[in-house]
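Take a look at this single chain in structure tokens; it is the form predicted on its own.
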Amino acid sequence: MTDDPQQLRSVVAQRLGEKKLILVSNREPYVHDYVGGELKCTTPASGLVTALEPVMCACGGTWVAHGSGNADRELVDGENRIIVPPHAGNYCLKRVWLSKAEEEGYYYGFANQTLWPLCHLAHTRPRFDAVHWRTYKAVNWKFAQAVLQEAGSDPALVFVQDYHFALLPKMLKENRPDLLIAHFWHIPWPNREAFAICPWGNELLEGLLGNDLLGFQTQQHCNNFMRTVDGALENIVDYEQFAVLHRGHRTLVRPFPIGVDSEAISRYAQSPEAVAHTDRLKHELGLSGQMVGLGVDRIDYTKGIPERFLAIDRFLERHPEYQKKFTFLQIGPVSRININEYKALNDELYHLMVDINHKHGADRWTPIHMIKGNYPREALVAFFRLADVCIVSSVDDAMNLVAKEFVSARPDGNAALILSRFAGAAEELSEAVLVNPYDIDGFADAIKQALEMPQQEKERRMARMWQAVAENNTYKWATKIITEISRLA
């Protein structure tokens, strides 16, 4: 199965021939921005653009997304398309542009106010509000719109990305039957007596069902999708092919774990500038002679960070010979600060620092420290490979994809990784520290075995886990969907 770019670049030629590849996602892979009078092009923190990215600039084609940043405007063409990336010019992203009032509606509200409360178990309540609905719907038009702007007459296979656009297989499909529509489904898939409470499911679900195949990241995800389809609409489902028939048009169910990189990030992160960023930061850091924790999420309430800091501090409490010896790095981005939930997070995490680094913090030294930002994928190397342990706490996670960049960026087996058993990634990584993130006990444990895990058995397991990771890699995933899809042109 191929796992390298060029490998890739010719099972696309082969299976897609004259057809357009059209990737469609809510997140730019590139955003441009006027930072202090100075225009700077960034890549955000995403799951979706690491895996994403490099399979665009192995195969072409057209990026369809959000243009959301202060200078995108300035720098598109006529028809908003811009060549990215810059300096290589692999393939084009078209910017699609949102009003504040549908970012606030479509984005901020119904993604990510009701589907993404909806499908993680994370007792967070979802809320339904007809108009965020509204904006929902008009939004996944308007990328529709583009996408079939950018297919013009032409035969093309379009690459739908996540919750942002359950709408949009149906409307293409609508206007054009013959176009191949694939999508992943990035985040978890609930059961069905959880969808159930949607007003709108479905509506949702024949959105959906207007892909050729959709795919999860997980088998339970897809099970979960196919009993919440039977039962809910006239369908004919098929256990055993794993296909829903509706009004005539079959969809295919399939599973698809997601992967990243491997070899750019190993490759990278035992370049000489890699080394030299992570001395770097060691001294601006003060981490010389540290034992170092590192957690590296979005700031979401699904990634585990309340109970990742209570082990901490559990961990301290039992085990007090680690003060002034182990600190423990939480970086990553502030994200959708204007929903309460999400508010009350972060003010919640800061408390626990505060209190955790009074409680246990003498002279100069406190164990946590959190560092807010988007850092490139340059510094995130750096990052891991200061680690001695990085900590994945997931409560609910479809796959997570940092558990697999930090084993990517560690081929010097020197270090462990703690990993939720609640996140898709600890199906491929079971010789990770597992552990149940709510079991504060029993993850305070589990930081002391993985910093005094004997140096042969870090090797072993890291090496069985980077083979895991390098073995079902960002392009294998890719080829496996592509050479799925064909086989239904």
Ligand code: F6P
Contents of the next structure:
Amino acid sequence: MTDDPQQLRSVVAQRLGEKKLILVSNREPYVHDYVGGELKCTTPASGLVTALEPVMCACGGTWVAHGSGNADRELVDGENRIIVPPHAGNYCLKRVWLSKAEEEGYYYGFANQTLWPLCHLAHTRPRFDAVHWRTYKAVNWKFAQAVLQEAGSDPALVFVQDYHFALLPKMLKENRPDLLIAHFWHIPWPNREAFAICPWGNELLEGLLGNDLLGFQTQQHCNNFMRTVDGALENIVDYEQFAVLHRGHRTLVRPFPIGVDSEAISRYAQSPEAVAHTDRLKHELGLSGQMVGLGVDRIDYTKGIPERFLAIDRFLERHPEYQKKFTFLQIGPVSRININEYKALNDELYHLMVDINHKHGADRWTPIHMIKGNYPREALVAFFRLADVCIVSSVDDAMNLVAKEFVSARPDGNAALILSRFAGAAEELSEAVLVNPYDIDGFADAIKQALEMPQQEKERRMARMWQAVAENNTYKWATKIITEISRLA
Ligand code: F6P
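Form predicted on its own done, so how does the form predicted in complex with this ligand look?
Once more the chain from above appears, this time first in line as the rest of the complex follows.
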């Protein structure tokens, strides 16, 4: 099966023929901003972008996304298009503009205060606000118009991403029944009972049943979706084919666990630049001679960061011999900060860090450092390289690509991964030290186990995980989806 960019490009050419490839996501892969009067181009902290950017670089086509940077408008042409990546020019980014009210209702509102908590088992209540819902519908329609404009009258495969666009597939199908539509839902799909509390559930399901192919990260999420539609609408739910027939249209439901460009990450991790960058960081952060723990996450309540800090606290209580010897770096950009739960989480983490550092700190050493930046991929590789242990402790996560990026960045094998059982990645990365992040004692034991793991065992476990990540990289993921959908053409 295809696992490199050239092969993916030829599969796309062969399978799609004359069809245009149009990808739609909320988050754009390149954001242009003025920072202190200077024009900067950044890539956002997003698993979706990490996985899809190499795919679009390989395949070409058009990526339709929200233009969120303060300089974005200045760089597009009359059709709101710009060719990216900036110095390579592999594909076209079409930016869609949203007003503040639209962003409020659609992104901060319905997508991230309703669907995000509804789909994650994080014990945060979803908010059901009719204004948010109306805005979500209107913004889905706005994106539908942008896609239809890009397609023109040509045949096209539209590849929709994530929970921001549950209504888009039906809107597209109603206007252009000949379009091939695939949708990848990057987050979990909850069980039927959890989904049933959404007052607009049936409309969301009808929207998604406009797809020809609907992909989830795991078989469990496919099963949950099938059970949710079964009985909710007038459907024929075919468990043998894993398909739903709704008003004469058939939607296939399939698991496609997503990956990263592991080969490119590994290659860069072994380059002289990455080695020099790691040494520089070690020096700047005063980490020489320290054992280093690392967390890299958007600051989100699904990521289990408070539990991680509590486990470090418990670990140091039980093993004071690690004082001044172990430092934990938590890297991560502030995310969705207009939402109260996210503000509260940032405050909680700050207070936890201050308390834990006060309790265990000695001389100039403190155990937890928070670095709230959004780092370019190369810098993240340098952070991955300096870690003895990386901790991914999500309380619920459909996949988690940080775990896969970390493994890819450590072909040397001299490190350990602590991974939550509640992250989809745990299915493929069973050689990680698996934890229940809610079990603080067990989590603290896992930190000790990872830090004291014999060299040979670390190398054996990392080699197996490295193999698993390399075998299911992002090109293979895209190939599977394109192959499956092209059979329906
Ligand atoms: O996990 C879902 C997801 O869309 C990811 O694909 C991505 O990493 C993250 O959420 C990004 O969130 P946002 O675009 O809201 O910053």
